[in-house]
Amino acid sequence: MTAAEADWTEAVRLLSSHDDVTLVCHVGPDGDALGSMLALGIALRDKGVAVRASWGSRPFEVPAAYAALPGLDLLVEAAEVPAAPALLVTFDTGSVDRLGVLADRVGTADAVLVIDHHTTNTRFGTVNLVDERAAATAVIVVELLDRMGLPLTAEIAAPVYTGLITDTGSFKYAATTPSVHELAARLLATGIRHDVISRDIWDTAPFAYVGLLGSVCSRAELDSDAVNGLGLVWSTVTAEDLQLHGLALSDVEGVIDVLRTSREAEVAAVLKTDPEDGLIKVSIRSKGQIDVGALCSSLGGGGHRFAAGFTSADPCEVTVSRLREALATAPHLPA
């Protein structure tokens, strides 16, 4: 489902008629959430709009993979977000609860513009610019900039490219289409250092990560009977792992990409224990046959068809059991 033309028109009107805009994305932002938000923020600031950007989780730290992105000076902590914004714009956020401590701003803002591509989006805005066919929220942001007549500069293109490659797995996932490559070419034409951006995201990690990866992979389990015989591979990142190696949750996002290479498993999962609250953050990937976005929605989370997650307060064993049960009836995607 794509956004209606009336929604595009109203989105352009809202952004063109406000000189003060608040941007927020989901808690624990990934490359698409952060990149989309920064791209629009930079474009609005360049046209003279007062802009602030934030998210509602702690610690309020930009992951190292995105530390060199333009526009980080737009970021403010959640406590500095106005209690009643004139215009609130959300990015890559499928439901209000994913805004964390900033969720209440949806009810106090004069207008809320939702920009997203999740199939599970609940359309919680006064205007909902949701395109489920878009490979990334960043793709929608670029079309919005085009409709507003705003230039796509290198400073804007860098965070857009970040969103594009993170949500397409550097163009490896099934969400990659001819139009994705066309947009990538357009972004590269602005002169961005795409090689540096990709290296920061995919190929740079603390040396301690190598040791942690060895521990996590050594206890990985393969359940060939799971997912009705399609197979599940899973492992855990414990709070003790993080403490031993001096790493944060944001440092171990790449673990799932190692596990998902297992030939025998259609679905990969990593259960990461948050040392702050003890909750288990589950990351899930599908190679293309299972809709893990719908799966995770049934477990209280959400995401995309091929990459999603949920949070569990149950012990690891119980969480894995729930996951196996849900996978037995998970929606299959057409070939």
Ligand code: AMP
Second form
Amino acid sequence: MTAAEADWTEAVRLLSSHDDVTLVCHVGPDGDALGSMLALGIALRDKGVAVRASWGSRPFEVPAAYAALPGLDLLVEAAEVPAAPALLVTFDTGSVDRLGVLADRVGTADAVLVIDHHTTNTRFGTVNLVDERAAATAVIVVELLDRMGLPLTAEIAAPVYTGLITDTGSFKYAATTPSVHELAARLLATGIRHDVISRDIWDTAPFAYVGLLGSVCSRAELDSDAVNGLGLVWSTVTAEDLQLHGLALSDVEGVIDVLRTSREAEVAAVLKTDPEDGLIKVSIRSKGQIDVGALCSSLGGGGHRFAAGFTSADPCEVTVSRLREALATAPHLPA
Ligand code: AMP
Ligand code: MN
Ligand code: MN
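Target state, the form predicted together with adenosine monophosphate; input state, the form predicted alone:
Below, the chain from earlier opens the complete complex, with every other chain and molecule after it.
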């Protein structure tokens, strides 16, 4: 479902009638969550609005891949987010629980604008700008800026480009439409250093990551019988791995991209233990035959058709068997 014309009108009206706006994105922000939030934040600040942006998980540290983005000075720690914001805007967040410790602000804010593209979005805003067909939340933000008549400056284009390449895997995934490339052309025309942005996201990691990847990949398991014979490849990133290699959870986002290269498996999963809360954050990808978004919803999480996740309080073995069970009965998508 794309957003209705009435939702766009309401969204523009909300943003045009507030001179103080609070922005929040999902916990453990990725390039689209952070990028879409910073892009709107910069645009609003440029027009004189008082803006702050945050997310509700720890550590409150910008992942290294995004540390050179413009607009980071808009960020405030979760504790500094007003108790009852006049206007709260959420980015790339499919459900209230994905706001972590800031989830309560959805109830205390006077108005809530939800900007998102998750198929599992629960429409928890007073206005919901949800377009499941958008390749990234950042795409929706650009349409919003256009409708508000705000300029797409190079400062805004950089975080938008970050969201776009994060969620399309650098224009490789099925969500990459002609309009995605047209938007990319518009962004590049502002003069952004897309080469540096891409290198920071895809081609830069601490040397310790190579070591961690070695351990994680060497214990990866291929279960050819899983998913009704379509195959599952999975591995774990333990709290000990992170500690041993001196890495944060945000440093290991790319592990799933290595595992999912396995030709023999339709589905790939990485079970990452969050050292902050001890919970297992499960990342799942499929190659097109299994709707892992729906699957993760049934396990308490959410996401998109071919990229999704859930959080588990169970030990690793229990989590894997719950996942296997759900995968065994998951309906296959038409080819
Ligand atoms: P990730 O594997 O963390 O890159 O996440 C893949 C997709 O699934 C993203 O769109 C996330 O927003 C979504 N996702 C991951 N974990 C969860 C969760 N616990 N609940 C809902 N959505 C999730
Ligand atoms: Mn995201
Ligand atoms: Mn996204």
